[in-house]
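One chain comes next, on its own, written out as structure tokens in the form predicted alone.
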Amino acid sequence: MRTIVAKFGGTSLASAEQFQKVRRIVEADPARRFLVVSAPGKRFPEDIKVTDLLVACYENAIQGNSFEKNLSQVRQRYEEILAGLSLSFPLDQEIDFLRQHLSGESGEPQREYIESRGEYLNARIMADYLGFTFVDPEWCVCFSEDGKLDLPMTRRTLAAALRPLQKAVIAGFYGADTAGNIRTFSRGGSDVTGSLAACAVNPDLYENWTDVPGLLAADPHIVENPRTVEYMSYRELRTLSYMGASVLHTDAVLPASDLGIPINIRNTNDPENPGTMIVRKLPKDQKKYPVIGVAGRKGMSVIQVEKVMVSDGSGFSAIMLDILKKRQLPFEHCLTGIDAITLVIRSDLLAPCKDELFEEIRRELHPDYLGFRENLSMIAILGERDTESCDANIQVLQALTRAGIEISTVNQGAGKLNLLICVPDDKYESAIREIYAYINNSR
């Protein structure tokens, strides 16, 4: 029996009308047996997500302020959905539970519990609306007491919960630790729940339904009407997601890729559009392009440490990285040369400890030169053809040079095109447009 796990994001479930669209999508293919749902998102640009309203409730509660206005807004969102679906649901009882928790009647309010209630309520409503079984991830998505996902246990418990069922809806974004406390993923974490559910039932396909027609080759806020990428590998999706392509949570790729489950990114508002397929290897009949996508992140800093004979086996690089490790300061990329080490680090993480870090580097490594640049953006350019068989990397760099865009660092991976560069923040948008123009011209 063919099986599809389908995850629907916040914009796909923002209103009764969107719920109805989801129902039509689910009923169009009986293989869509397992659904993962987010909390209601924005209905229009100025709207407020339900999760943000719940966070506001929590923050007011712990500050001793009234949370009733925000809680009333949460109630109103669900009342509108239930009325539009002509559905009976014990909403008053659920809102009272929330109020008791916020007021401290059962102890100090817990942020992650409050944050998770948007997904919890939406999943219960969707299960009632479709006639599916509701599965609460509190009992089958497992965290350790320090808040880290227990992946082996989660795979076992989710499989035990879902596989006996014919059709089910599971709330995204949260689970519980060994002490019974609700734990959440980072924002957008319903994607992770979707991927975990897919691993639990090993379906033929994992669909991720959102408000865009698939993964776009560039940021639509920068490039007008960028094309949709038809196929992409798991590795490329992880890179672009990490670099800012916000269609899918970065951590949602690994569980599905481990089992080779194909991921299909689709648009709830345009269900006939095939979207983007994420696979381990491209189909043999698919053309491989020099460049398929570009994404980036602002707010980077570069540290350059120069010392004669860095690579002479003295352990210079290891000492440098150990200094960062002791400070729990992650770096985005590390480039090494004969006499230099270059580190790309997020500026917001570096700023609180920059002076102390530089002092320690001078004390421990005695560099000949210690350089620093900030206000930089990191850009990833990915392609399907081998860099050895095309000059796409050269063409991209030449396009940026012709546009007068300074390139401060370059990191080229082997094999398929995987080019990482840093440019000034104020040239970031221009660089993305120039690279996308090359993408279009190279097809």
Second form
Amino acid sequence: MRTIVAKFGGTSLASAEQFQKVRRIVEADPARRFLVVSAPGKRFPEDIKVTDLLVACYENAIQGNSFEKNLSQVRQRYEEILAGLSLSFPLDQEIDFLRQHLSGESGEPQREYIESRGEYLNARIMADYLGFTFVDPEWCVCFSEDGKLDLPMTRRTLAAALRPLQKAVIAGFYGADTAGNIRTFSRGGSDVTGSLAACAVNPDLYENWTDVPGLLAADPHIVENPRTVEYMSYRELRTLSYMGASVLHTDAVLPASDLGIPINIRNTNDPENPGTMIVRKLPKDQKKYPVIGVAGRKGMSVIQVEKVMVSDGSGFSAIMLDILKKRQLPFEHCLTGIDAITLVIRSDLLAPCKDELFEEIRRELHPDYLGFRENLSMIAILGERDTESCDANIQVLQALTRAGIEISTVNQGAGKLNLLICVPDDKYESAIREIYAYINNSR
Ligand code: ASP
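The block above covers the form predicted alone; next, return the form predicted together with aspartic acid.
Below is the entire complex, every chain and molecule, led by the chain shown above.
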């Protein structure tokens, strides 16, 4: 039997109408046997997410203020959902339970416990609505006492909880530590639960349903209406999220990508749209375009250390990297040539130790020249390399040069990922537009 694990985000579950859409999606394919759900999110831009209302309850409670207003807003959200679905559910009892906890009747209120109740209630309601089994991650998503996810234990426990079940709804975002306290992931963490559930049942597909059509080929704040990417590799996705695109968090991709489970980003409001498929290796017939997207990040600095014959085997580069390691200063890219090493480093991390670092480089390496440039942006041109993309890279670089954009470093490793370049911060937006124009024209 085919199995799909489907995670639905907050906007997909923000109202009774959204619950109905989810039911239609689930019933359209019987393989959708395991669902992971977030708490109700925003119904309109000024709306407040249930998780934020719960956090406000907690903040008021510990400051000794009344939390009743926020608690009644939480209650209202669920009341509306239940009424719209004509579902009976012990909401009064659940809200009373929350009130008791917030009042400190059973000891100091626990932030993570309160914060997690949005997912808990939503998962119970969804399970009732679909006739699926409710699975409480309190018993199968395991954290250590310091609040870190215990991945091996979670894999085992979650697999033991889910595998015997035919159809189940799992609450996202939380689990419990060894002392039995509820622990949450960082905000947006239901994606992590989704990926963990996928690992536990090893499905044919993991779907992540949200309110966007998929992953976009460029930042929509810079490029008007960028196209959706149809296929992407895990590696490209990691680069995209590293560059700050608000896509799935790396933690939410790694468990599924470790097992090579394909991830499909879909839109609950447009279920006919196939969205973006993220896979380990692109199928041959999907390798249509050598460049699929562009992403970048401002605020980079470049350090250039020059000395005749740095590559002569005397360990010049190793000493340079040791100097960085001693200060725990990460670098984004390192290019070495015959007479120079170039390092790209985040300016905010470099600033506090720049003077000392330069002093040490001069002392240890006696460079012929030590150069420094800041206010640079790093741009990744995404696409898994093959013969055609070499040509594509040249054309991208030519387009930027023609547009008068100075390219200060270029890095293309032997790996499959395409090209990384640096341009001045004030040319960042125009560089992204030029590259996107190339992507768009080349299809
Ligand atoms: N409800 C949580 C949040 O708003 C977790 C999630 O939606 O993934 O961050």
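Everything quoted here is computed from the prediction, not taken from an experiment. Between two forms, the rigid core is defined as the largest C-alpha subset superposing within 1.5 Å. Numbering follows the first chain given and starts at 1.
With the core held fixed, Met300 shows a CA shift of 2 Å or greater between these two forms.
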